[in-house]
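Shown here is one chain on its own, the form predicted on its own, set out as structure tokens.
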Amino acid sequence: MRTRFPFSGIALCAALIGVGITSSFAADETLRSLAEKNGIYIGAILNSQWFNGGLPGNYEQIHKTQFNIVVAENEMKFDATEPSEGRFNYNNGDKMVKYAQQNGMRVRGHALAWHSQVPNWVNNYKNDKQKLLKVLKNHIENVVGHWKGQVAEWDVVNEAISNNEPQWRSYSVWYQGIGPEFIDSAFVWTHAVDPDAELCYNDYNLEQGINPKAKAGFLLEQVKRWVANGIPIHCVGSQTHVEDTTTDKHFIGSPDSLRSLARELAKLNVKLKITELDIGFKSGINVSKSDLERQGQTFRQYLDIVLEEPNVDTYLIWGVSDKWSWLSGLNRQKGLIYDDNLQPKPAFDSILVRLQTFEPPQDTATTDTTTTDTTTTDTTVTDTTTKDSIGLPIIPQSAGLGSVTMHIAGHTLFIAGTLSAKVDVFDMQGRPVFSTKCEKGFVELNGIADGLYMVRVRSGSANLVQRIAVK
């Protein structure tokens, strides 16, 4: 069910690493670049402080460098987007969508129908079913319509299942005023407004097993009913707010249980997404180095589900830094992958290494064309690149790069730190597509189709290799 991104650099990286040569591309790999290589989304929320400029500059730099999917912590919820009846406020949501577009990130919308963070005026109609239906329908049509084509996936219904036993949450204003059919209606209305968006049911404690007495077991039966009745549900979001197993004797969740849910959903052609991951420790305890290393191992185990299960494509963390985390409200601490000073923790390293070393299973149904490539060489490019045993270019990396740098803006490649440089552009299979000499500080790439490419800039002893996105 996973559609692999069409910009995998596995073959080129293998060519570089296989000959024992270190490239600047390999040295500068990020969670984002590795996730894209593996065909998955990795992300984090934008904390609410970001929307008002309340975070340091390196927060945003980390966020847009390391992640390729984003969701607002609070700014697209009901009370934020429709604080008074019929009056909508999209300012913060628009700011995040613009940020995502500028940085090539996928956008999640969170959340349309939820029992919490509902403005008080909605409760005025909890005893009027028809009016409450109109309120929910109007909200969905306006909010989803405003971001149609810009928000790729929505949490249509959030946390509608009770904690105590598998049943619907009875104190939800939507359940009280409408009944459980509000869920079916919300999915139908959302799909009608934006038929291209992925629609999710999102909840927590889904990693605690799929037996009939567990929340995930109850949800699985509902998903079966929705699918059978033609309700447009495409995904289940597992929040996955978990606590370190050694600090909570009552912890019963596990990555294995979540994997089991993913496999059951796959039988229904429904995706699983990890949407709000954090792994916290109880507040007040001293967290040791070994605790943080164990935390990293657990982050990796949940990542394995995303990498290994075909119907799981998203690994989204509910925060960036421990300094700005909602976990204190749960009496937990240190649940994210960056510390209070925005320095990466062992969890970051664990995720990075797993992404670097993961080898997807070979698709035996797909013919390997690397050894039977009969593509005619483009004679407009003089390719003197040394080739490896399967015909991919071996791109040497000089030990000293000097101060040569490059960056891309649209179809213009800017090169700084040299007056003259040779520029070679390769596609992500390592085939040459463009070659020129740069003597003006920039090169126009107007003849190259939009997409991802590897660029090599050579100037004297400097030899810089970098991946670029032409768009």
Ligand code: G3I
Second form
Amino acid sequence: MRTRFPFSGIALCAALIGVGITSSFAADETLRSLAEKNGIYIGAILNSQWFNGGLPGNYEQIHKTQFNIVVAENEMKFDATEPSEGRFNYNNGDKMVKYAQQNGMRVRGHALAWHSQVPNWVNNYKNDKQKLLKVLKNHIENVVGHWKGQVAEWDVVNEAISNNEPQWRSYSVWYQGIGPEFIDSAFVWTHAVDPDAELCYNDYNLEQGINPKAKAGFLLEQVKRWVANGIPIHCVGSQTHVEDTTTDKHFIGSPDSLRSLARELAKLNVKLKITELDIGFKSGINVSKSDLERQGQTFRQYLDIVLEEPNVDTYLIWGVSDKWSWLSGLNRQKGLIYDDNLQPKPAFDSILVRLQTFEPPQDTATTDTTTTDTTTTDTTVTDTTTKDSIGLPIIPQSAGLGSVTMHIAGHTLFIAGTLSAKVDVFDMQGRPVFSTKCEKGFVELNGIADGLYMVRVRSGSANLVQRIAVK
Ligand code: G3I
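Return one more block: the form predicted in complex with the named molecule, after the form predicted on its own shown previously.
Let's see the whole complex now, leading with the same chain.
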């Protein structure tokens, strides 16, 4: 029920000219609710501190409110699940699976065969191929079997390709002891245990082009071979640990390059998933507001791939808050979408606004199956918008907003039901264009050109978002 409250004694001096209401969004929309509307997964790791109870309560509150897919930062890796030969430890993984089930979230399993975080006892067998094959097969059968039907997708193999010239990573115990065919076997064994799970090859620096000399180019050749040989690979995970363009002069990764990889994989009927996204700045430099806004645009550009490429469905960020991030180990900082105080950064705004403004392409490819409809239809549109006393549409307030409402008229935004509100205006690409505090019941959106925008009004727990046409 839309209700309106009289402006709190504010004499409305601004002339109400031109009205541009296009549509509005429920104030309680989250990255999760918008992701689900768009049929994609948006997620973040559960940092290792979560498993040890070392995080503030609002971390989990944010996590389960904003995300619909989860992966453990370290707790499902080889060293965590089989710390000694034949002895399996599922406790932390079970804790995460239970959390995910309680909160209706999809679970990613990370990672079955990786050169890193392999317990020492495995390395004892690096010169015994048959034994190493048995070790890997037994690990996969036990771990995947334990979470069968609960873990929806697995990073079966992680980072098996060398960083330099495109070739296999030679210092992997699996490569050294078995050869590159450990990959084929790992996928076949995993699929045999859980045929319903999506099986991914996961790696980093895949956003640097698909020419044969690039890592992604080498990977594409392997995926073509695996697919041709009937290896059950369903997806490629692009970790996407990238650095902000202006601080990393060697930065050669880009959203466009990753999109090219997605399109090549689509030809093979293989998905691409963004699995470990962070967009860091070099440690030690001062990160300005405009740097953070640019970071938000880069986050949005990677999200565009997920929204626009049919074979891309996952946007997973390798952390929630800058305060708990592995990035310092990479001499980077501030790569996530919440700050040290668990407050949303401009990157959060960019992602949210992009999800709110995304219009799925109309499917023009369908064959015309319409039958000729001879009935006359009443084309008059009944305007069901509730209007106020002067004929202005009332922007629906969402449940939980209390009494806060807003009206836009020309360049004047009227806000009622609160004495103080934060007003942020974004362009349709999620870029912030105007920000102010409203304490008079209205704000002049000065300096904003006519056009479509998203305006967000925050007051206490209220968070009202709507698309506006300024004219
Ligand atoms: O558990 C031990 C603890 O007992 C000990 O006291 C402590 C101090 O040494 O170390 C703890 O282990 C650490 C582990 O994280 C759990 O916190 C390891 O030292 C540390 O190296 C490990 O770092 C993880 C890293 O993978 C290992 O390679 C990061 O948290 C994790 O974010 C990172 O994640 C990887 C992905 O799995 C694969 N893609 C790259 C990504 C970033 O490196």
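Residue numbers count along the first chain shown, from 1. We call the rigid core the largest set of C-alpha positions that still match within 1.5 Å between the two forms. Note that the structure is a prediction, hence the values are computed from the model and not measured.
Core-superposed comparison between these two forms: the CA of V70 stays below a 2 Å shift.
P56 is not among the residues whose C-alpha shifts by 2 Å or more between these two forms once the rigid core is aligned; its shift stays under 2 Å. Taking the core as the reference frame, the CA atom of M454 shifts 23.6 angstrom between these two forms.
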